[in-house]
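The chain below stands alone, shown as structure tokens; this is the form predicted on its own.
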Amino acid sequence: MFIGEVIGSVIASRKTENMASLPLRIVRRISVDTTPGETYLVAVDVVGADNGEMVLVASGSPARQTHLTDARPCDAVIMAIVDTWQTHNQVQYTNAATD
């Protein structure tokens, strides 16, 4: 699991038919104090992220183990948006919508 902000959306009008009804997104991986890393990927979005949302990402087989991924070929899952997180007792990230 890794924390990443979602900067863009795949569409894909020709997909499987089992995807069909799952939003792509893609991600950037985050480092812990806030820095954006080289890394980008897509992830299904099963909770409804927005562009520049902070969120968590599970890859591999734990994609596969929600509701809306059970039995689909996914590699990457949007699990959850971030409200904040701390490192060494500091806050590092806050989102705005949440204050």
Second form
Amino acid sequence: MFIGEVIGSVIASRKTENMASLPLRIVRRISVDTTPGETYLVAVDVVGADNGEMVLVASGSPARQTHLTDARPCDAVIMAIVDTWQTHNQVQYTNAATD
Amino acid sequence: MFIGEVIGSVIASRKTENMASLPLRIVRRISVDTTPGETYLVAVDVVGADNGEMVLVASGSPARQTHLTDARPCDAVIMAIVDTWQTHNQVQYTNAATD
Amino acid sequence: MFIGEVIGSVIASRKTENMASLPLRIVRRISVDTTPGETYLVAVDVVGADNGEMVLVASGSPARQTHLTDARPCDAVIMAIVDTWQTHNQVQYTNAATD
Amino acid sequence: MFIGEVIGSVIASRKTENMASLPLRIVRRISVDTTPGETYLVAVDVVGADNGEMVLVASGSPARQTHLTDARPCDAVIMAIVDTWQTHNQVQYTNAATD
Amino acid sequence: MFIGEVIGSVIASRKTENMASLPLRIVRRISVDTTPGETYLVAVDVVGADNGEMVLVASGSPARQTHLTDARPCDAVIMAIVDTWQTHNQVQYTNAATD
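One more: the block was the form predicted on its own; return the form predicted in complex with a further copy of the same chain.
Everything in the complex follows now, all chains and molecules, and the chain you saw is the first one.
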């Protein structure tokens, strides 16, 4: 998984029927020291993340291993909202909502 | 998924029989601020996208999760035509046809 | 899929038994404007491509979705020989054999 | 697989239910000469690695092939703690705990 | 698949039980003109390659398609030892043992 920040949304009314009603969010990759990266992707959000929240994204075939994404052409899923992370015993980030 | 622009097509009459009649489109990766990227791939189009339209592409094993691509050697599928996307609450792109 | 040019072959007599007799070709990635790239891989050829021909390669798990590669440790397959491709309504390449 | 060093942890209380109670560790990629890399990811730890230990990470669909990660949206798993590795017949690293 | 050179081994006594007794080799990626690359990975060896031998590595989900790696968290497998390869009708490499 990688850590990302939810920065936007995609609306697509014309799509394969099995993707109907799945929320599509734009996620920017974030470094472990919270520096924003230059990599973006579109992921299905199955946990209800808000804009600006840090999330975990699972990619590839494992992205289908949720109730909402099973058997769908989905290659990236937001499967967790991050509360906090630490490296080398230092807190790098804490979600204000869970602070 | 990533956002891309349909820029062309590939014709291949000699191919594995289970790829017969699947339209092959050339898709250029697009940044979230609509800057064209330097990455291209060939994807099966299952939604009928036109040249110049912005689309979502699912890659890898999930690309087989549509009626048309099931059980086929297809590693990329256009599974949605984008109406609009926004980042940081600003609209970055709106499809003229749905404007 | 990506567009590549068949530039060579690999011979490997010692391999897992389920890869026996599958032709292994070296494919160089080609840009949409036909510029040769610096990326190479080895793919199983299930369509009988000749040296110098432009082909489509499917990678990852989908590479196993052909009769010859099913249930084999094959992560790249040549599944089509390209006749022609165009971008922005301009022909970029036409196979001399199908011209 | 790649060799990495466990450098931290992620806490995420809001996640898909099938990821509950799986420990999420931050792993930094390490070169074969033990130089730390600039690539990080978040992996499920199924072997109980400590901070600072060198581990092996399996990515993609194979990351689900453990009792703890089966049928979960997990695209990276720490599946081994490294005792030692050598290249060109020279030991590059030995785990102090197993030295 | 990609062409690589076996340059070392990893020993890991603490690992998921289904990885027990599988030999873990360090493989360096090799260019088609035999130039050593800067990319390394750890692969399960199912064909008994020696240090210094050129091999083919299959990655991702297909790496599980051998008797030894089936249903294991293995994302890279050495599935062939290369005898020789050629590009543009010139031999680039021949294994001394099979010369």
